[in-house]
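Only one chain comes next, encoded as structure tokens, the form predicted alone.
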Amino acid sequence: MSREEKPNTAILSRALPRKKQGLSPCAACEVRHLAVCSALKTDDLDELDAILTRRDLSAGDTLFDEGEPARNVYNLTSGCLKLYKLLPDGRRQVTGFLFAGDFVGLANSDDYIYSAEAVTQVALCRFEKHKLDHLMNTHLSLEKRLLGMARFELVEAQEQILMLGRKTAMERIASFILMLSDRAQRRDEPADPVKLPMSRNDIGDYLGLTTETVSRTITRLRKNGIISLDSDRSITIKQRETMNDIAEGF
């Protein structure tokens, strides 16, 4: 039995509420413009609403493990997820961080090719793959939107390869902070301060650095007056042009 089939008191699964005063819950969703459902017209959202359930996770809960049957896909509506793979020797490579509006769980194989874990409290919309496939067959705009999101993920994967292969520790940290700032803006959130919901260990496993190197590099940026640390989970970029130059290797 897979993790998704086992009862878990930390993970609540429930149907979204039905229409309230004639408005579909999907139409009222605050991140609809960011998510895959933005491809559907308001009149078509009831069809999407009919095939989804909502899932809530607490920080540290696993959504699915690498190798489990990939029966469901998810749209993240709040919080932060991390995706990772474990190497045979037990080392971990974090392959990405997802935020509100991002889609997770698509796979070309029958099994999930990575694990997904909640970094913070998370809310998601869950779709059974075969039901979503049927909906895409009747609404080609939905399929086109998913393809666009997949292309964006490919660009981010290429950026990570560049960071891991060619950039110094300082360049990687600067690039990572700027990436989080840019993604916050795309979610209509402030570019500053930059929220860092993930741990220094998670950042290191994403950038191919030790936890100590991550902390030391962030401290160096602070001492040089390029950033300020509002807290362990928040950074303000004080010299954005300088940060851009560092990220680009100038």
Given for the second form:
Protein chains: 2
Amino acid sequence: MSREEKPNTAILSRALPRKKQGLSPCAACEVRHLAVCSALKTDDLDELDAILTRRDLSAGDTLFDEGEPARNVYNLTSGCLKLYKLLPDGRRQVTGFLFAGDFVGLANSDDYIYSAEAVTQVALCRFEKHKLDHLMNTHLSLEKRLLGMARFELVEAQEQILMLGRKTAMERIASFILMLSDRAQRRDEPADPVKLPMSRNDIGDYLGLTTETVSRTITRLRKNGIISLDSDRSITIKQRETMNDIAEGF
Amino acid sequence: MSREEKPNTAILSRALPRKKQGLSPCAACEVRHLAVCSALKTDDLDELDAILTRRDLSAGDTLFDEGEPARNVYNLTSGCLKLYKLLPDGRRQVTGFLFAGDFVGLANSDDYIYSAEAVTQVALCRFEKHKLDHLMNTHLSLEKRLLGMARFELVEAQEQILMLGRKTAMERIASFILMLSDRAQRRDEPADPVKLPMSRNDIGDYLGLTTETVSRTITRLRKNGIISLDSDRSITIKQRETMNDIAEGF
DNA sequence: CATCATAATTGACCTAGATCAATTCGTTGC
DNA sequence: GCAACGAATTGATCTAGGTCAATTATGATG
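What would you give as the form predicted in complex with the DNA, now that the form predicted alone is on the page?
Full complex below, order starting with the chain above.
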């Protein structure tokens, strides 16, 4: 880029005062570019801000339960949230882990089709569904963005279905670690080491395995020198190519 | 409805000639109300018709392969289509069976993320992606409809994930038969008997089981009097409540 | 209608991952 | 530093569903 593209003082002098006047907090949001919110121009962000409520959860807190009327949708701005479904005898399937920038509630239904619980400390923006729907009518880019996100989530769901239906325990674990790495990278975090904020039990319930199998399999990857376990619940991928091959079933 | 609402001759005289002049074939489409197409008013259907190509496939024909550039999307108007992903060693996961009214290509990507193959004789409407995108810009209801369909598909994907991750073979088979029954009903076909146009092998690859397990499990349901096998690849659900209980994991 | 090919069923046996049961590791609080 | 408790790991054993191997239906074809 040429030096000439650096903003001159004239432009700067217009921008700065507005920020000081208290332009929408959304404008300063660090994950805006990752979230639905990126669909709106900076000038329109106050309309978004007007209909949202910010909320924090501690690790272990429940956001909502499967079966409750689904009045709200959420935008996760920091932390990790898990979504899960239960069978009557207590068997549990974690259907997804969400991180900063992810949207909660794309899967549309009158009632929530899964429960949502904080894995770590979590911050979110809550929108009443009907208010967001209304905003979508005046800001079509918002609807486009939501459609794009839904279509992308469908791609990821297909991957998850392949994993659960046909991959071995080892292939699932490798796929899972790589997925977390890829997603960290997408939100401008380092791809390596990979943080695993969730318990072995949660990982098992996501991968359709037991805690014990998750543990044994991670141990095996470690003993083979493909990964190493750091402290603070994170993993370093020592041989990414090998991991890829394992994950893809080669 | 009152008699007065019956169209009078004046209205009829406007409507009939248009039909004879060759009003869009879409207007006569039997599955229009099930498909994306329902988003458009009858008067706008010719715009849809203008950008589509009708196509037939015989059982076993491939529509497209995973990895090909995804230039087209499709609307299935009759028959059954299966979508599947392969692992390098040939393990296969059928990610979905589609029927009349279903849309092929909601999961968005530059390349197809699965292969599509006709299970039975199939009829479809093909749309070039960019043309449909363009039509969406002038007909916002089309975009809304697509978003609605994507969000509904996400709900179904979550169910499938629970099934593959945590249900037993018996629970999967029961869930599968009931799902086919529900979907038949949604397209105004009888809920019972349920047609299973796909092979045991396809069912296995959808449920993450082998052909043998599918066969044994269906036999067990039959011997317990919960279902009966008719000729012509269809199944009668004799005890729907029991089936529901099995499917839900009670 | 006999022939061949393919799909479905059934049986015998095997194995990946589950289950059950101890340890061991990490944290948190005192 | 040291209990105390939950999470993770490791080991021993079990089992649901897979694999391998016939056998039997079910169509398609000349």
